[in-house]
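Just one chain is shown here, as structure tokens, and it is the form predicted on its own.
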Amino acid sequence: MDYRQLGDTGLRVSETGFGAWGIGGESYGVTEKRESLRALAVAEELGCNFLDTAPVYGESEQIIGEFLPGRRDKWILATKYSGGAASLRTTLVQQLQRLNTDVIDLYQIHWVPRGDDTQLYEELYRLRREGKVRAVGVSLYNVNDIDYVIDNTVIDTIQLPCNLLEPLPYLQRLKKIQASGVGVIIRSSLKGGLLSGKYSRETQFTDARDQRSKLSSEELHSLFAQVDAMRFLEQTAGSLALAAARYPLSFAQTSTVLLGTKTEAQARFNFGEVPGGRLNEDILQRIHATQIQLGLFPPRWKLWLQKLKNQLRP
């Protein structure tokens, strides 16, 4: 396992992190607690030290709280405030109990507060000063979110999507992110598993507890057409899943890539096979060309491509 700095926090995180949404059992199909605990143990054996969860991920925090005793010092634990009736501070107290710990290493807000919500930043900063959390962050979605957080807050980390089919907004702000010193946590590198190579246009997601079942047939058809355009990576990069997971790792600004993990087999791939690899510049340029063909970049794609080439150079 390779490790990277989490921005300016002083924390070193495994370059692939344990995305714990799946083990909650509510959004990616049914799971068994025994298998979830085994997946966590295998991740630890393989050097994973970053674990990301949230109270809205079903039973995820409770399962982690059962797993952590006796091994808490081996993990950098991240969770989130996802809103709700309880205040941020009250929610944190409840999470500390569920997670069986006395401090959260990284506490994130599950969106970018603006307007009346901006007082949440001050609450985060107070918790950081009090030592109840070590670092604070937000989970964001678009380029305006990135600009707002970097320009208006003293947040330690940002979490955002980046994958072969969703290169933006991350690639739009690589230089600004690097200059800011914020840590970058990448989610959705496999696009909810659609870039794992396991599914095709004929796949039907029938489990109501699987969020992919909410996609219409038209949406799935469009997504799989994009996936098929990336299947050249099965020959050039070993496998589609391997290339997809390593894609965001190929940018120096990335601190860690969260990989959703429910089973021991997934843990062995996510933390045993993915780390340590990067996509070379030839593959990255072919990916960018395919992304342009798919319409994933703004109309001024030539300018974007030139910027990307400059940022990929040593």
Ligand SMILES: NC(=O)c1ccc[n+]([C@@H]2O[C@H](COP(=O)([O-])OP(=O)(O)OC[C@H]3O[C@@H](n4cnc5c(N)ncnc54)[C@H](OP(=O)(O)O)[C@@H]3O)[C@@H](O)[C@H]2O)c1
Second form
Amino acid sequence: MDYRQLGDTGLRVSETGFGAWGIGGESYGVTEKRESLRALAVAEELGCNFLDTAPVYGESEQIIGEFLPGRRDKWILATKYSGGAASLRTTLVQQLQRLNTDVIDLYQIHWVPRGDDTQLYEELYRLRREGKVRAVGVSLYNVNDIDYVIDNTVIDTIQLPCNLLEPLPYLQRLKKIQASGVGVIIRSSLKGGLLSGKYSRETQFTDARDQRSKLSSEELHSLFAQVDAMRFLEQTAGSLALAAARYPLSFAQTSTVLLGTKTEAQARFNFGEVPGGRLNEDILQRIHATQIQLGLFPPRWKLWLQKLKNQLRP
Ligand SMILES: NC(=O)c1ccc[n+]([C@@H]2O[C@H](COP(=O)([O-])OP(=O)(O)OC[C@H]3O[C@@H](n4cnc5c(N)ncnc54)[C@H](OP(=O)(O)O)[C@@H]3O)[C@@H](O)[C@H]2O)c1
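Compare with the form predicted on its own: the form predicted together with the ligand:
Complete assembly follows, chain above in first position.
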């Protein structure tokens, strides 16, 4: 496992982190607790030290609370908060109990508060000063969110999506992010499993507890048209899953890539195979050319994309 700095927090995180949404059993289909605990243990054996969960991820926090005793010092534990400022402290106490710990290493607001909600940042800073949480962050969605938090707050980390089919907003703000010193946690690099290579446009997601079952056949069809355009990576980069997970790892600003992991086999790949590898310049240029063809970037960005070379991690 390779490790990277989590921005200016002083924390060193494994290049791939354990995304614990799936083990909650409500969004990626039913899971078995024994298999979830095994996946966590294998991740730890392979050197993964970063774990991201949330109280809204089904049973995820409870399962992690069962897993952590005796090994708490091996993990940097990140969770989230989704409510208003008034109930933040009482919720945190409940989370500490569920997670079987006395401190959260990274406490993230699940969106970017603005207007009346900005008192949430003050609450976070107070918790950080009191040592109840070590670092604070937000989970965000778009370029305005990135600009807002970097320009107006003193949070430590941002969490945002970035994958072969969603290079923006991350690539749009690489320089600004680098200059700010925030740690960068990338999510959804496998596009919820659709970029793992194991699904096709014939796939039917039938488990009602799998969010992918809500996608219409038209939505799946157009998503898989995009996935198929990236299948050249099966030859050039080893496999689609490997290329997808390594794509955000190829940028120097990325601290860790969360890989949603449900099984021991997935843990072996996500924490044993993915780390340590980068996509080379030729492959990245081909990916960006395909992204332009798919309309994921405005065409005039072609030149701008070539300049991304300077942002790559050696
Ligand atoms: N707003 C937010 O804060 C937010 C939103 C989304 C996610 N997140 C965080 O980011 C994490 C990851 O993002 P994500 O949920 O969008 O998922 P993702 O990492 O893009 O995809 C995860 C899914 O891909 C499949 N998969 C994982 N590893 C695989 C492998 N090696 N081979 C084949 N299939 C594999 C699994 O589902 P199947 O086996 O069922 O296909 C897994 O549930 C989450 O767990 C969560 O911690 C945060």
